[in-house]
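For reference, the chain that follows is the form predicted on its own, supplied as structure tokens.
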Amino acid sequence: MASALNPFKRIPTIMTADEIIEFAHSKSKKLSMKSSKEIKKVPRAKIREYARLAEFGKQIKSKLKESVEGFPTIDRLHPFYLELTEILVGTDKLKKSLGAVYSCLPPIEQILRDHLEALKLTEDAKQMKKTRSAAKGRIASIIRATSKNIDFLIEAKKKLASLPGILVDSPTIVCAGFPNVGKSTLVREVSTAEPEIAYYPFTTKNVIIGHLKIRDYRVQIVDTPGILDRPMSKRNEIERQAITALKYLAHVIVFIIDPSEACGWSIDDQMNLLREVQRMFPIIPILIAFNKIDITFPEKLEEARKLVPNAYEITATDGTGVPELLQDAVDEVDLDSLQDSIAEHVASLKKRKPDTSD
């Protein structure tokens, strides 16, 4: 599934601070002791308390590491996902929370070393229990002290894992235009399989992602309702930022106009939106297509032709004119430039030093 392409999809379930403590406590408590009954009571107690504290610490460290290391390295994200991360959770806040949780590990390691060493030197069974209990209490306090950061990671995972899976380095056609002009119909009709339905957490609409093969290329075609389907004056700040994210994804934009006006928007309104999209994406090729020409009155179609003389004329429902539109859309993608940008991105990753805080 394309959703697996989302770099946040693989983050494992993150437990709350109390859940981590309870999980580790339960694991250590259930630890079965296989020491010989011939071993005397005090040595047997020492083995038991040492093993249980070691197991408690192991489970705590494992869950904390999973919480942090399950996230992709933020600075290595493709700009499209980096921009969406900033929109949804804030990259600085995410880095700080990841760093804060990871920084719990050294003091926990130190507490374990000190108390496990103390257990080795203790010959009093009651003192052994106190030592184990004291260590668990101090470790639990460290985890609870960073519970807000853990809670933030849980919410961040929830939001980011729900993002659509996108082939960020594949030629990508983004559809634009008012609602009901036929964008989703086009995506469905040209896709080689059932398109993936996903959603951006900051819209109420489903994103439709289709895939098709044109010549030797696997091409992605995306309809992003709620983003490029109305004037800028009617967008909130988050939606404006989402448009910035699309700039990193779109290699070509197909702007669809419904000259029949059956979509509910006049041709003038649609032309105004086209001009806005052209301003928002000044360096990205934009192909203009008239859809629904099968139901458009001749005079309406002629009016539209005067406004956009070289527009493609299609009927998405039966595929009329669609192959030519898609062929030209892919031809507009500068694939050599695309390969260069991929190479530059990979090279930049090799130069960066690993950052354990994120």
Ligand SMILES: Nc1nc2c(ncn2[C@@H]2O[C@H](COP(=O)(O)OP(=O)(O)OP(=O)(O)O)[C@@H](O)[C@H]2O)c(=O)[nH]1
Contents of the next structure:
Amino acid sequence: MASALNPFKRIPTIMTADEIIEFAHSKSKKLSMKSSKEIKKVPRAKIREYARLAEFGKQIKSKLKESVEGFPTIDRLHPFYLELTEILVGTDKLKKSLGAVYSCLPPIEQILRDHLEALKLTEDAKQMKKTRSAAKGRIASIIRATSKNIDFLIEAKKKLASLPGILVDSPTIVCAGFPNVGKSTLVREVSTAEPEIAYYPFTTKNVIIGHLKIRDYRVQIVDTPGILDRPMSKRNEIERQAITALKYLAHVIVFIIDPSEACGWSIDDQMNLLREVQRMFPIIPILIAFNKIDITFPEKLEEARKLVPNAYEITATDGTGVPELLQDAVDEVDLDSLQDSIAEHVASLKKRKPDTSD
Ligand SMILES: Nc1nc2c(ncn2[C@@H]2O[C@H](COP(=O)(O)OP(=O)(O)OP(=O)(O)O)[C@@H](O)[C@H]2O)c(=O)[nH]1
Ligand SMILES: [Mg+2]
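The form predicted in complex with the ligand, contrasted with the form predicted on its own above:
Below: every chain and molecule of the assembly, starting with the one above.
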């Protein structure tokens, strides 16, 4: 099944207003060199001016269209991306800017039609030049007038294209737990392919997404450094929202506790974070795993077992206990409702068209 990775990745490079004008201008200048010397002066000028203006208009329109149509339809985004779009750039502002840039097209069309028509009607070479440059000037000012919107799209693309790419149709396990408990080690240990390194703009660390196959499912496992690894009270509102966006991504959370305390956090601290994560994601199943069993003193393990009687016990470094944990994690995913939501998502993709509404 086709997977939707980051839908903002395929947006082409967007030029600034000045770059678009410059680009179209240089394309149109190059074209004029080609007009044949065999033809008489006035008709040649007419052909040249007409071709130059038409080319200028064509390039401008295609650059503007590309910039807008490269964006996915905002209202049809997967909720994970929709929520992050809201936090990072604002969906309303994004829609407005897309609409504003797109709505430059009809007036540009009109100017082109009028001036190309005028070019056809005149026999005066000087007048032709004037007409052509007047049209270019008017088109350029339409674009300059919307340069703030174009700049906004450039900025939005930059921010959104760097979000992690997720397979919306795959069961997704999100790892949580304090730093150094072994999240990355687990993701690396279970990944069959090279894990993807992605950037999540709310942390300085890279998010790692591993892929594995369990029975017939392509499962992804997401390491969340700097995200689900410290108390919420230390965070601002935007970070908190960015964290809760994970609820759209995680089908199941594996919360890792290091009962050896080699990670530098006490079992109590880790239990507190666990309770916080449980509060934050009340409807997502959370499996608890004690990691580093190989180096955990028996009395520490007993202490942890009393707090969480049925936790999984694993050693991520050598894979002990890991297959059982993963099997059960995937079993926790409600695969029927996942299939439904995939079907819904695919149906919405079929209906999609460029977002030009504002
Ligand atoms: N002995 C032992 N060491 C482990 C085990 N799992 C992880 N470690 C070690 O613990 C340290 C931290 O592991 P990481 O996987 O980097 O921990 P993390 O949770 O990803 O840490 P952050 O990325 O900082 O959030 C590393 O030195 C690992 O080698 C284990 O099962 N046994
Ligand atoms: Mg890590």
